[in-house]
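Below sits a lone chain in structure tokens, taken as the form predicted on its own.
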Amino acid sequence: MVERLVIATRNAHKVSEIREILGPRFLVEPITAVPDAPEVEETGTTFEENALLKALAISRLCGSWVAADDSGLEVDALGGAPGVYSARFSGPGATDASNRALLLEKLAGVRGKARSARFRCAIALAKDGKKSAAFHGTVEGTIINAEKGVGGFGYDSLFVPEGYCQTFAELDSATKHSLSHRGRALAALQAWSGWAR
């Protein structure tokens, strides 16, 4: 049975990546499939809190499953920043490019193991305004000194996953999906026993 799954985000890259990872078992639709879907303010202090805020709000407006992802980069030398502020790290009007530029600026002079970092992802699943489950994924790695690769989005061109020599932006999508924080969280979502309900 194909499950309809609305993704509570306006980030087209994220919807496309989720659709690619989940495959044909799910009919993945963007938030634009929900008429008058509001902008949900991310006021949580954790990735899961923010994901849940979005999933609950949008699931009240449609009769299908809603998944919301909140994810970001934690850099050890920056005390875990940008964290939940990853998408808006460089302030109002932040873009992926301005966020990456600020990250490199803040890490200027930081060397070796101090550049260790991880991507974290939390995915909240809701239906009819009620939480059904939450799934998590993490991948450890390092922030390099200059961007490499043209694939991916966000901080992908600066992040080299542990055990690899290429950034997420250089790796082919199948390899990236098998390693990534989002890929790991989505694998847990796919394996969830509640789909039979």
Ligand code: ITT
Given for the second form:
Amino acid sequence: MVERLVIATRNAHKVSEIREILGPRFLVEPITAVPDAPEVEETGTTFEENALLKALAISRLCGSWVAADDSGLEVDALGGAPGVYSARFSGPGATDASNRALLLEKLAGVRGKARSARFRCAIALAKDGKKSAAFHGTVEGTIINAEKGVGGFGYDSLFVPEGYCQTFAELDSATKHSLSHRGRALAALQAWSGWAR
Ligand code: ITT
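Show the form predicted together with this ligand, please, because up to now only the form predicted on its own has appeared in this conversation.
Below is the entire complex, every chain and molecule, led by the chain shown above.
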């Protein structure tokens, strides 16, 4: 049976990646499938708290399973920033491009191993306003000095995963998914639920 899964996000890139990773076993639907879905304020201090806020709020409005992804980049030289503020890093009106520009600015003069970073992802799963589970994924890597590649989104063109010499924006999407924070969190979800293909 195909499982319907609404993704509580306004980020279309996340929906596409989740659809690609989960494959045909799931009918992955965007938040526009839920009429009058509210903007959910991310008041949590962790990725899991924010993912849960989004999943619970949307699951109260529809009968199907809802998954929410809260994710971001932690840069060691910045004490773990931007972290849960990754999408809002460069302030009101932030875009992926303005966030990347600010990251490069803040890391100017930081060299070599000191540019270590990781992406983290928390996926919360809820139904009828109740939490079912939460899953986590992490990928370690390095922030390079200038953007490379055109694929992906967000900070992908600045992030080289450990063991590779290309950025997430240069690697093909199947390779990104096999390594990524989101791919790992969703693998845990599939294993937990017995929904794996
Ligand atoms: P929703 O809250 O509506 O889901 P959002 O884009 O605001 O959408 P987050 O608050 O979780 O989502 O912020 C995640 C940010 O972290 C996102 O905007 C990207 O900049 C970055 N990010 C997360 N996953 C990424 C990935 O796979 N590749 C590159 N950047 C990523």
